[in-house]
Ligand SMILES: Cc1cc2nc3c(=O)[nH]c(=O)nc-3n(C[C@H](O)[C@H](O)[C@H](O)COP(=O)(O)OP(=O)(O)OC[C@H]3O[C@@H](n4cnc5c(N)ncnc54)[C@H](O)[C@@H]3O)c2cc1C
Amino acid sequence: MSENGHDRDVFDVIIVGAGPTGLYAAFYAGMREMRTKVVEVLPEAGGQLAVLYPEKYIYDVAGYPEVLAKDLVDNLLQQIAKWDPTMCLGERAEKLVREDDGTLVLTTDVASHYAKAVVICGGIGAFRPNKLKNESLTRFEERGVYYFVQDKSIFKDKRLLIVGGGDSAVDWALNLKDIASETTLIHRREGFRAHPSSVTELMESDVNVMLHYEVREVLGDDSITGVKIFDNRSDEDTILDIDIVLMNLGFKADLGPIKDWGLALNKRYIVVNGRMETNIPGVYAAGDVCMQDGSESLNLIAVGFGEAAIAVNHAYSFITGGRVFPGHSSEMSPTAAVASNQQAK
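The form predicted in complex with this ligand, please: structure of the chain above, on its own.
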């Protein structure tokens, strides 16, 4: 996939959000030979599946009796790779305006992007990790203290401390324990919020689990040499020999600036009609971010996939005047489509 295409180039469609809905929308847009850009605030694609439950099995995606959330994301990425959309990761969509000629301008914290149509697949909003107010954690952020796992190899043969008791903390402890040389997980109370079967697996593993402990201070100068933790019942300190810290204290999600784009909203949802059109011409929404007028929201991957196909087909019709009927993928030649997409770039 191409890296950030930051110029005045007007794409057919910009998709905001690279969760499952946004990725499937990108696939569908590629299939309709639309030049497509995906803007995602996180450094990785996958939305809730990647951030909240990468190691959990999903059982209700059509065609998969069961699939690990992270594998579904990998498969979606593989599926869109053949259309080569421009991926703008690590950019937060902040402003959307229309120019006199009808071009939609989406401004992020990094650049401005131009398109004839926009499909908002922002899910429950942009994720921000919960952080502790602790100067030593801030000092080592991104050089020993991490909130996301982008590259598992950075944990290789390191003494790892994971902080948290939810699904992400437990899943990552299980996932990284064979990569790190030693793994310790501290959690501030007895009970875990994580799935009970994962907690049982954790307790039976060789991960050193310490309950009622919290971070006092990360130690070291250029790199981390240890972490001082304290028992929150006795306030007694313990120093652990640690090289790397993964903080998993949950995430806040917030639609943020999208709420100020002049879209009709119902509580946290963008209101759409049966064509997934918002009240702004050329702007569509799909997935967890939206609710059909007069209906209930049904926040499921399967629903997002269907809505993505509806939104993109209507966006295609909006910008070309062409038919909404997409044709059948079984009758298409993906190779030819890629060639035409790349030629247009």
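Switch from the form predicted in complex with this ligand to the form predicted alone and print that structure.
Partners and other molecules omitted; one chain follows.
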């Protein structure tokens, strides 16, 4: 895959975002023999899977009972490799305009890119972790207090405290319980915002789950020696012997400059129809970045894969006038795909 190729060459499609949805969109564009460019703000492909939880297991991708996030990214990159899309990494998409001849121009902080269609697969947009206003947590950030897990080995044989009640907190508690010497999870209320099956597994595990508790203070000088927590019903303090803290309080998402492209929006989502079309002709969206009009968004990788295929196939039809349905992939080797697309034209 060639990287950072910048010229006036007009590609068939630009895919904005190289998370799992964007990478699958690049694969499907290759299946349809579309010349494809992928623009990604991060310096590496993979999106949240690469940045937030490369060592986390994912359980809801069809065909994989479980797969490490980083391995899923590697497999997606292998899947698109034979099509050799142009990968433009480390570029922030800033502006999208249409020229008089219909060409779409995507301007980044590095260069301008040209295409006949654009598929936006920007995930949740720019994201940053939610943090508590707590000086003791800030003091130990990246030296005992973490918001992301890049390397599970830092938790080995440590007394671990996880703070949160969503999928990330529950999944990491289950994922790290056999690596850490002890694992405690505190959550500020009774109910969890995680998959019920995961919550059941958590409650049946040897993780010490403490509900209605919050962080008061992280204790220690050069390193963490403990954490003072409090029961938010009684305000009573408890000190836990802790070596390392993982904060999982969710993330703030922001579409950034995409908000100013003239797209129809619903809160943080780009509004699309059943063909994954936005209100701008030739511009499509797929994955967590979008919401179908009249429905509720379901932010799953599996859904993103399906939406990517729909978006790319409709983009192909928009560009060529050819059939939206490409035929079954099992019938289409790369050579057969070329012949099929030529016939459709």
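If you superpose the two forms and keep the largest set of C-alpha atoms that fall within 1.5 Å, you have the rigid core. This structure is a prediction, so every number in the text was calculated from the model and none was measured. Numbering follows the first chain given and starts at 1.
With the core held fixed, the Cα of T103 is displaced between the two forms by less than 2 Å. Relative to the superposed core, R275 undergoes a C-alpha shift smaller than 2 Å between the two forms. Once both forms are fitted on their core, a CA shift of 2 Å or more is seen for E201 between the two forms. Core-superposed comparison between the two forms: A253 shows a Cα shift of 4.0 Å.
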